[in-house]
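Only one chain is included here, represented as structure tokens and corresponding to the form predicted on its own.
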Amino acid sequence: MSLLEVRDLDAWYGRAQILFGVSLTVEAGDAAVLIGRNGAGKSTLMKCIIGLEAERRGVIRFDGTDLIGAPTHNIARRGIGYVPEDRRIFMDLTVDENLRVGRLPLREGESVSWTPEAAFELFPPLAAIRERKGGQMSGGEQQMLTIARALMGNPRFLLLDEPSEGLAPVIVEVIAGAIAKLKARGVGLLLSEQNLHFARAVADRAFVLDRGRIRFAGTLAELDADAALKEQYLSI
């Protein structure tokens, strides 16, 4: 059984339908990437999974449990973390305080909890600025903090919306290393990306999304080998 299963998912903003019959699966310890142009529906799909889109129809299951209709806080408590594209850290709180805000109690049967110290091991640059307020941090530092804060909820699955966008190469490398370590810990990940180079570095499988529909599902190597598909759905 897949850790995350999305099947025949439709979604709307008011009268405008955004997703059309989207289906995908992600296993524990795997990283899958949603690739597509701006407006393809990647962020909408992320929000549907975490429960931020009211109008959706289809199947979303996490570890066998149906998530359609569940409130966002219950979905988070089941073990799904969400890193939004706009980060949404608390600008007036320090790194340490942002991490404490994100902590959730362990779920039944779990014995290992994420701590700020563990997050600093994953993102060493944050350790040196743990007393710095969010509003005084660079974009790359904020992105690392946003991911670290999501980990404080002890997720078994992580949604990352455009994690490499606008970041310096050295920070992108740190985030890629963190994703590899999370996979090794058995965390499942679903990323949305436009950066195909970054996707190759971190993901096991790719789903190409265009105008709300899945146009390709397979490995990154298979995607790279299909020049016509990349030209049709990924070129600008």
Contents of the next structure:
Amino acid sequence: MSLLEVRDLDAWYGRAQILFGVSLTVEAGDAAVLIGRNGAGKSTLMKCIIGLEAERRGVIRFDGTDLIGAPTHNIARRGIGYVPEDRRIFMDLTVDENLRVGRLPLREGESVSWTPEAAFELFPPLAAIRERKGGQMSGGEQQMLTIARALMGNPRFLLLDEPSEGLAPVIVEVIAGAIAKLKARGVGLLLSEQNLHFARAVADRAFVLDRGRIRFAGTLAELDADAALKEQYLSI
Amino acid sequence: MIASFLIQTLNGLASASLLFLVALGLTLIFGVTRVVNFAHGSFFMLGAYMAVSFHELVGGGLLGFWGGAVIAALAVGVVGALIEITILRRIYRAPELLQLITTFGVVLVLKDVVLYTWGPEDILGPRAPGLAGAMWIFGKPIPQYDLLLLVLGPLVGLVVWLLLTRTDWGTRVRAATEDRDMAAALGINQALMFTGVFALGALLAGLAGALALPREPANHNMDLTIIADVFVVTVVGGLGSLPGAYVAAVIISVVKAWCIGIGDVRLFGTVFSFSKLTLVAEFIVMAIVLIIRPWGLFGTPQAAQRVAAASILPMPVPDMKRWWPLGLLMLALVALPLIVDRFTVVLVTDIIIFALFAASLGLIMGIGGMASFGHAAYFGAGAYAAAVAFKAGASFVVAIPTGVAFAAALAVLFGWFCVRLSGVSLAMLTLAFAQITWAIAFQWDSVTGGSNGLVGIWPPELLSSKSAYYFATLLLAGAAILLIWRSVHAPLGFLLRAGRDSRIRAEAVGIDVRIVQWRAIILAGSAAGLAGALYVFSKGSLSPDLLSIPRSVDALAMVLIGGVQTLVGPVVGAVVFITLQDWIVRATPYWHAVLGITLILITIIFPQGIVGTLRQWRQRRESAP
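Could I have the structure of this protein in the form predicted together with its partner chain, to go alongside the form predicted on its own above?
After this comes the whole thing, all chains and molecules, with the earlier chain placed first.
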């Protein structure tokens, strides 16, 4: 049984349909990347999984339980962490407070809980600015904080929406390193990217999304081998 | 002189404490749930009555007073939680105006609950034991209880502040205030938190009500009196700001206290009674603040409101081939007095007048996207101006245009401020304006007749029969309604809708959105003034009730019941509302409650109004394959 299974998912904003019969699976300890142009539906798919905004129909199963219709906070409590594209740091709260908001009690059968200190090991720059408010942080610091905040809920699965977007190369490296460590700890990952280089660095499997439909599913090596596919769906 | 100012300042600070507690609760609730809770004044009133009852139950003494305050606060908190769970939970996704109407329904219900439980008389509450005396400062007495209140307000504020900044729960509340969806995505149960915050806000209002008892008896006007003040405080202080709520409460209360302290002053040979100008002073403070900082002293500028695409229904272009339903209706209306009895003719006259009133509100609300909770200001202004002109010797033919012109002038003044705000702040501002207009009518005895109003305002001989006046109303109001409808499909309507749907884009193509909105407010104000002028001549008398908050909410209810973004909606709403009201008022003495429950149910079941919901159903059916 896959950790995350999406089958025949349709999604709408109002009357505009965004996703058409999307299906994909991700295993525990696996990192999959969603590749596609702007407006392909990557963010919508992530929001569907965490239960925000969009109207959705189809099957989304996490560890065997159906998520469609479940309230957002229940989905998060089952162990899905969400790192949105626009980061959505609480601007009026300090780094410490942002982390405190993300804290969730351990689920049954789990023993190791993430602490702020453990998160600072992944993202050392945060340790020095614990009392700084979200609104006074740089984009890179915010991106690290939003991942750290999601970790406070001890997720078994992490949704990362364009984690490398608009960041300095140094920060991108830190984030790629953190993702690799999380993968090694057995956390399942689904990230969306427009940047193939970053995708190659962190993921093994890829899904190509185009105008709301999955056009390719396979390994990154297979994707790299298929020039026609890349030309059709990924080049600008 | 200085001593007397100091005393009034202390007195003002004591009032500010109570105002602050209520405003704080309102702001907390708004921060997290984005609902402006109209019923917050009702929680204040409920707190006062409950404390009285507790005091009667256990007798006087420390326990009777302070125990009563605590128990009343807790009880009101529980009532708040129950209301949140049963009613508010269903409307969080609804448009904010609809939420205001729903919570106004709660106001009406609680009003009758109080009437039923405690009777119609004012009830004198207990004095705080040991604090009934006065302290002498600069040779003037100041009640000891006032001094205690003065400290108690900021103290409770401090406790709430600590709760928000020093506890996990408070941190989560602040997070949800900023971004409630992200908070949910981190596993925070919104429903539970909303209930908790609502209960806390209600508790603060209930506590304030109980603490107000030594200063004023528990009475039935506490709810709307305090909510109008609280709205002014939140607009001045900035919605969602805790320090803003306190500073604004202090400014408003102290200025009011000073006005009372100044008393009568002789200037240029005329006597000005400052103590009667308290509400005008409040208005001037608010006006100054809004000119300098439209978002309030401690508020942050509102981001351009994103209107969810789904919430705006496209306005169909009128199809001239479908003129016949309107033609038939006209024919029926003309033939009506020949068919029905005198009573029905009067009822239909009322309906037509209120249809115009509602249609004028529909123009600025539905088409212009500007919420008004004080539209009765224009209705009442038209009625009063026409009546005063008539009393001064003007004929009907002169009095009616006088009413319209006066209402238009008022719209010029109020509109200038209104176009500077949007959303709920605007709604609260309009409510405050209407409340000020009410206060002027209520206090200016020599011209308006004060609380008694004016009587003997009848149309001329020619229109003295009920049917004749009916035809005159049909002609004038009908023409005005058609003019409003026409303006929606004229440049004014196009520009208004552009400004409503996207202010930024509209301004980018060169539309001065504020001027367009101002014009619409003036047109709507004039139309409401005409409705008011017609109304006063149909009834023969008027009173400040015409300007009261419930009257404004009536108009709002008509528009929302019918459907805000439709042309016919407000008119349909007026028909349904007036007919229902006429029927309910005759059926039960507790008509407030019945009306309130009806409002709550309608807003929950028909979030787009009757006409809007029907149209949505039809569009869904047509778009289905």
